[in-house]
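Starting off, we have a lone chain in the form predicted alone, written out as structure tokens.
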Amino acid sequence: MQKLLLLGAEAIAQGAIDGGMSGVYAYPGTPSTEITEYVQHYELAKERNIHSKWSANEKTAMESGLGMSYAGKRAMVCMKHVGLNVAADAFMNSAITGTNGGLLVTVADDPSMHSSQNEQDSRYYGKFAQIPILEPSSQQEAYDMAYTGFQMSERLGVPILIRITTRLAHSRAAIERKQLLDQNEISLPSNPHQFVLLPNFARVQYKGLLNSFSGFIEDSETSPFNEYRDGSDKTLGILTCGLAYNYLMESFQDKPFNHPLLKIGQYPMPRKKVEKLLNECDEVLVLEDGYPMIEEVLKGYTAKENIKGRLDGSIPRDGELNPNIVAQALGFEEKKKETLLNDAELKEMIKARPPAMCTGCGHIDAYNALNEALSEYTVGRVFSDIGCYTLGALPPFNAINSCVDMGASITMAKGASDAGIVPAVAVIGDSTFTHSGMTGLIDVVNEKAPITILISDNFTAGMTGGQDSAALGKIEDICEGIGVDPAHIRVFVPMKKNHDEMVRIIREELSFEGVSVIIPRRQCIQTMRNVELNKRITELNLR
């Protein structure tokens, strides 16, 4: 079959598509992007009529791609870890309905924070559900879990989470396809009351689902992703998952490994092999990425004091693993020690670059308009959502007090007000705001409460790479059905000789005792090539 050179969220998004896909859902979100992306891009999957546009955010793409499942096709969810706090209310009822066609539900998680805001696991979330959770040590497994997946979905009944982490989502491999599955035919569930979760029909599903765990741990016990091998030197054994497995490896390239060793692809855990290495071996070393989740899980095993890991301290309690981390853990010395400089010298010698806005970008005029708008004010009244425009914490604007989680600007705003802080500013992108600020929005307006809102419409979801945004010539509208006064609905283009003008808009609208809306509106530059985009914007008369 055809061999590819893929990124790991690309080696997914073609398994899926190889596995018979219909369609994917997902809203954008490093380290995630990329799956969906890929798909939108497939010559493939365009010939197909696989559904790739982008959602409103996490919560209805989960439904939308549970609805594909109702008819009776493969459908594929995709979020970073954050994104499924917002889908967990639609994911974790999932479990309880279960699949009539294939459901993926694929998160990438971001240990150490590379882009988000914590470093959650979100296999608790697979565990909390009660599903089997799919991990990759590689994009060829990335490919073959998709493939596959949708086939155990359809068999064991229910969703399943793929779980991948930054650098595997990111990092390039060669990858050998299969054969290319037809999609599944339109049909709808066999018991007509399955997707309807009325106490009375939930009750008798959940039980069902409570059964069905055994059935996954023996699918987990003879699955091809886990993989018990034995080993002479049994004073210590090794249980890994995902991308600490090839640290593993990396740290035995110039030694024989020869201990036992148990390779966690599929959960929940294989009981048997599990209990097979805490027998055999004196210590058992776990390495994970994420949080102690199988460590806490083989202390509820055994009540040996001989398990070792991120709970213990000999793996970092946070932060990515890498090999120098494992190479430690292991005892040995880490990994080209020699080469390696020290802090000092890596900041004598490299010049630190913070993210920083890019040159010419909308929101920079924006922040400087609303900063000597509030000259006047006591500082610490604004309350700002994530985007690029969450770099107005840094030097030289240090123009927000906060950013917390999508849509937390005007709900926070909206607390604020209520506490006394008076006017209150918060700052929200286009696509966030239709993401998760529109129902923010409605508390502001039923409550009257005296809060300014700017949403920065830049006609793209700018953070992730220029995305579509869902809120693409609607924010006027939008706000004025909320209940906003159109007379507090001010528009202005953020330009430095629009200065003057900005900052009389901001300031009439501070002194307003009242719900206001402004939306500072110009084109991001880093699309300023996208003809589809411009003809969009064009026909909208945003320009």
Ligand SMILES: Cc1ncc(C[n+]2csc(CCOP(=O)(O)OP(=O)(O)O)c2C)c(N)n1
Contents of the next structure:
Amino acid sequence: MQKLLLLGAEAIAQGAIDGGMSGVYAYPGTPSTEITEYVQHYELAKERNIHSKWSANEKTAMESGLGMSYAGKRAMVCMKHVGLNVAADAFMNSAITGTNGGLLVTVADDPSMHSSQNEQDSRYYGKFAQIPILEPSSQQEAYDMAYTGFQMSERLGVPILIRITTRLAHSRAAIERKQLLDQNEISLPSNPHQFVLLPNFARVQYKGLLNSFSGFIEDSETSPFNEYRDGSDKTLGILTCGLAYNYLMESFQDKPFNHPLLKIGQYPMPRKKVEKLLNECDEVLVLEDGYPMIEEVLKGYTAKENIKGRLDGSIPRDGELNPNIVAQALGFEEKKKETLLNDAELKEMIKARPPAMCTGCGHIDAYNALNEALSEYTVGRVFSDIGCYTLGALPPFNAINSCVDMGASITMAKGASDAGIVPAVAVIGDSTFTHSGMTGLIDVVNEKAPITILISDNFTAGMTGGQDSAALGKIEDICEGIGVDPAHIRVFVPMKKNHDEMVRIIREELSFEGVSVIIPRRQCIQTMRNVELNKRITELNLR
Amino acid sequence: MKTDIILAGVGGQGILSIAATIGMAALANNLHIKQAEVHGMSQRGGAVQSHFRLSSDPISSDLIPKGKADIILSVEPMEALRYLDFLKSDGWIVTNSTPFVNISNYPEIEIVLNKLKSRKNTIILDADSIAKELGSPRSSNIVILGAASPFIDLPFESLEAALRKIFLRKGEKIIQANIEALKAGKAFAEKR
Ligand SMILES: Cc1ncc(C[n+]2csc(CCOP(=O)(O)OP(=O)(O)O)c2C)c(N)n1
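I have the form predicted alone already, so could you send the form predicted in complex with this ligand?
What follows is the whole complex; the chain from before opens it.
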């Protein structure tokens, strides 16, 4: 069949479409966004009526995916690693309900935090939920795993976690497609209590999951994604997964590879193969992106002090792997090699170029006004959130004091005001507000907390590339519905010429001892040519 | 045959369209490709780079190891220096001379250019002016691709054909402008 040049993320989407998917559910988040966008723009997906609209957050996405699985059809849920924290309740319990139609949960980790608050390793969630995990080491494997993953989920009766990392998600290579499969017909679960997690039923379901676990290991033992290769040089055995395998092979470009090798692409780990490697080799080097999850397990398997990896310092404890780190762990390269960039003159010349808000961005005008209005108060009272406006933490603005997780601005401001920081201010974006800011607003309203909330509305999820915002045209109604006094819902257009008016409005609301919502509203300049969005903005009369 | 290229620039400067052009040309020549891109946060005016590997043999790593790149192709002079560690000692730098100044402490441009000039395998061109003279200021990135083309193991015609495909929907005028830009860049490099 034809070859396609695809990002790893896109390969997953293509594999899922070809594997008979009926719907993808997701909230954008780097580096997972391109999976859903690929389905959204793919003609065949439209023809096949595959659901691909964005969800309000990762939890609603996870639950919708589970609902589609309940109905017997194949669904995929996608998110970035921290999104799984938001979806965790639904995710953990989906392991107990199990699946009807195949269900894949694709989670993209971001080791080295290229675009994230942390580098948590989603494999622990798979382990926590006691379900199988697939981890591709190439774009082709990403395609193959998404394609066969639905059948695996249906065969084993549980959701399957697919774990990818930034480098795979955002690297392109050619892939070969398989035959396009039909979607499932609707069919209800044969056991009417399967999805009813009342304690009585849940205990039965959970026993079922525990009993299945040995089957999951058996499946791993024979999986084509777990490959054992014999080698004559048994002084060192190597266990790899994900992209680490490629870095390993890169290190042996110019020499023969004679070490016994276990390449893991499916968890739980294939016990027999792992034991074989440990028994055969004097030492074992573990190459894994993320936390030392496999390494920790191996240290429990064996009493010998012969496991090398992130825990004994052979590999840095944090950050993503790369070919140089792997070559160093193998002893092919010196660790503290003099680098060109140690040249002092050169070092002085290369300045950091951090990301910044775009010239002409409305958030900038909002921050300029907020900073001026706040100049009468002591510093340290602005809680913010995740989005382009988080860049207001950097100079010249230095406007915010927190960024923790989506939605945390409103609730942290509330806690701080409870502690006596009055007024406290929250700055949140429109997409983040409907993601998980609005639930916090209910707490604020119920207790009439004296906080001022800026919902900087640019009609889109800007940071992740301009995806649809679930909040479009609804923010005032939501706030009013939750109970904010309409007199304290203030809207303005953040532009230089409106600066004085903005400062005045913000000042008024800061001095009001109750809940205020201020909405600086202007379209994200990156979306100005989005015809579809412009049409909706006009229809909703937002300009 | 094997060419490892680091593409460098600032988010929004169009290094991904350079990558797309090389990618399409490489695919047409049945070469293996791996191309690691940067999406997300740093696309907002931050430093961005892409690792582009093409080879007649299968490629292992998506990332180029330090000290192994054949070319640094940069649309911005200071950004060309940022990835020097990746370049082979006899590798080439092909870079635009026009700085993209979105930070307050950008170094003296003369110092940056002198540093670049002090390396022997360096081609520095004012791609913005060349593109402007050709009447298509937006194709300065393609001018730089043209200047790097003699070092990339691909037939020049395949790059032209790739531009044709990429700009197909934009019409013949834009296609021609980009092909002219590609040729102008190549001519500049060959004069050197
Ligand atoms: C739980 C979680 N999901 C997704 C993301 C990725 N993410 C970061 S910012 C952002 C978009 C925010 O949009 P909005 O609040 O409208 O602000 P804007 O970027 O448009 O200023 C997303 C989806 C994340 N960091 N955490």
